[in-house]
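There is one chain below, alone, in structure tokens, taken in the form predicted on its own.
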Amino acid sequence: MIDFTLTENDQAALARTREAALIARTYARYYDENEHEMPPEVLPEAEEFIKNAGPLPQSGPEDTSRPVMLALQSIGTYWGDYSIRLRREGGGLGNAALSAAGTPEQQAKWGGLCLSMAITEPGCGSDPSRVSTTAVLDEETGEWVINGEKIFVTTGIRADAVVLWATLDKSAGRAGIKSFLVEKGTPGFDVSHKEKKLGIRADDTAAYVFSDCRIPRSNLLGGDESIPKKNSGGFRGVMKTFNMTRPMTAAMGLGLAEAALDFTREQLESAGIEIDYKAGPGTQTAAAEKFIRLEAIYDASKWTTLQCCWLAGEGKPNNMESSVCKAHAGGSVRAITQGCIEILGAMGISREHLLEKWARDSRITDIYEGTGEIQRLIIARGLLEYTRQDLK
């Protein structure tokens, strides 16, 4: 039986997350409008906040599972702002891939670095099996030679190294795709530019170019050089990374959606508009009825995401659920932030408030780590037992 009851420790941790989020929110507008600057690793108020906050109560044996708490804390953190944190975690998406598929030696060597993950290419977007960046083994030197271009690499500027997807054999399709660890500063590895974006402007997104970039043979993630004929080889293993990162992406977007709902509720209340949850259809204002519908969308998306995380915490398969919650949240956060703007009118698009920023930032929820369209293909394959050839 699924139980999301929060312990005393959980509640204290989430309350602290919200306090830190409010501090981060004060920096949100500045870094949104000064995209060329990157927020510091630690905000100026961080040390004093942590000092004054004091220790959390000790965790008990009945505490909520870790993945569920991670999702709830992500919602709380991004309720403050999508890009600004009191403290930035040291890792990136590549660190999740390292944990999922790296050897013990690789995890020991690379685990302390911030790792981005480079998949998308100019001719390869949501279908990573079409990766064209190549990795060729030089038998004489025992080095991999990497050639290709990657775009839209999240944390691409800030990262110390990258988990790079490349193909050993294009004719082998997905089975030929492997992941490689490449450190910044390696000859032939060029960070060509930082992207300018609609939203999440304080999060750095970069483009990489690899020109005869040579890396040690041991930098192949997982160390398996074989190219199986009948399955996906290392591709399938690294794709499991997304079974946990996709619900976290959903949670991040839900943080923005909750912030938008909270702001809109406050403005409606200050305008004297009552929200009556017991009233029937057509018995209260159109604004109040629309707001209740938006809250219902939020709740459905939140519980779908938490269910996916609970499965992960129980060690149960969650491939389908990770796509369901990611697809649902992608549409939900867009509908909620846009709906809040429609309720508030001119106030919603004013730069005096953060609502318009949250609407811009929320768009990424449906785009990266697999677009909503790709998630629906995965769901259809799972439910209807369609093959990759049936759904292209």
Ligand SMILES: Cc1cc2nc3c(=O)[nH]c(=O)nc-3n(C[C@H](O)[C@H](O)[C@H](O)COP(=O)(O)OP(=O)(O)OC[C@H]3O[C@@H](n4cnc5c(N)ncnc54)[C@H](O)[C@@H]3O)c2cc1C
Second form
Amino acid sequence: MIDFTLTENDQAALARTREAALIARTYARYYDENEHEMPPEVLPEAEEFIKNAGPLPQSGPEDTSRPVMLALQSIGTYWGDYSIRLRREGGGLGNAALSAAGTPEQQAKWGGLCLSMAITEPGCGSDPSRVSTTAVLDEETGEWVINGEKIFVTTGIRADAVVLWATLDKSAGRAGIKSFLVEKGTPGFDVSHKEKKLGIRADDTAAYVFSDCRIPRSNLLGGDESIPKKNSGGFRGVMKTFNMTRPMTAAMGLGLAEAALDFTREQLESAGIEIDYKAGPGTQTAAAEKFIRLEAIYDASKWTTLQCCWLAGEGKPNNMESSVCKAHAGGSVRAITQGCIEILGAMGISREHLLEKWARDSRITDIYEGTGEIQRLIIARGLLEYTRQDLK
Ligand SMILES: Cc1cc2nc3c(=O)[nH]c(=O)nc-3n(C[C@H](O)[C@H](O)[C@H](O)COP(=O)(O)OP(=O)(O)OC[C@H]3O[C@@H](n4cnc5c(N)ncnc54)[C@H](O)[C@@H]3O)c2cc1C
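Having seen the form predicted on its own, the form predicted together with the ligand:
Below is the whole assembly, all chains and molecules, this chain first.
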């Protein structure tokens, strides 16, 4: 039976997470307004906090509800400030891809690095099978030669290396796509620029160019033996990482939505507007009713996300659920931040408060890790038992 019971240790970890998150929040406005600067890896006050209070408690390794705890910790940390927290993340998306598709030797060699993940190109976004970056094996030197361009790479500046999708043979479609690890500093690998964005400005989103970039043969994720196989190092191998990264993306957005709700509740209370959860419809202020509706959207998204994580913790399939929670959260966080602005009026868009920034930051939840439309396609295919060709 589904069970979200938290241990005392879990609860202590979550409480500490919130304390640390509040420290991050004090930097939120500064790095929103100074996008060109990047926050340090560990913010000075956070360092002080960790020194005085010790590291954040973790739930035990034997805890089978670990994905649920990870989601709750994400909600707690991103509640402080989404953008700052995103910037302070230890590893990147590429680390999840390495875990899913790398050999044990590759995981041991590169697991300690911060790895970005580069699939998207100027002509390839929602449909990753259109990757046109090429990898050609130079039989004489035994090196892969990479050519192509990647855009919107999260943690792209500070990453030590990238897990990159490239095609060995365009005519082979998805089967021709493999993932490769390319370390920063490799000749022919250039970080061409840092993107300027509507929101999540503290995060370093970058564009990469690969020009005759030579990497060792052993940098093919999954090793040489993955080449004849369709299911490793490439599409399936890396796509399955989305089953865990999508609920985490949902949880991150929910942290932001919860912060917006908390701020709005405080403002309503200080204006003397009571929120009565037992009153029926039409019996209290429109602001209070609207607020309760926003909280209901939040709860639906949160429980959908935790259910998906619980399935992962139980080792059960969660492919459809990961799309459901991602699609739901993408819409929820937008509805909640916009709804909070509607309730608070001018205060909601004032730069004196963080709500307007959170509304801008929220937009990304429905874009990266697959847009809402793409999640709905995956859900529809799953429910109707349609193939990719039947429904595209
Ligand atoms: C801040 C940020 C960080 C990112 N980080 C990364 C990263 O680390 N690594 C990486 O590889 N990528 C990253 N991305 C890229 C992101 O994954 C893509 O932007 C996303 O997949 C959408 O691709 P696209 O922008 O090319 O849009 P397109 O694919 O061109 O889509 C445009 C619109 O059409 C819709 N659409 C497309 N196909 C269909 C369809 N079949 N049916 C219905 N609607 C459809 C989409 O939903 C979207 O609304 C990042 C993007 C941003 C903005």
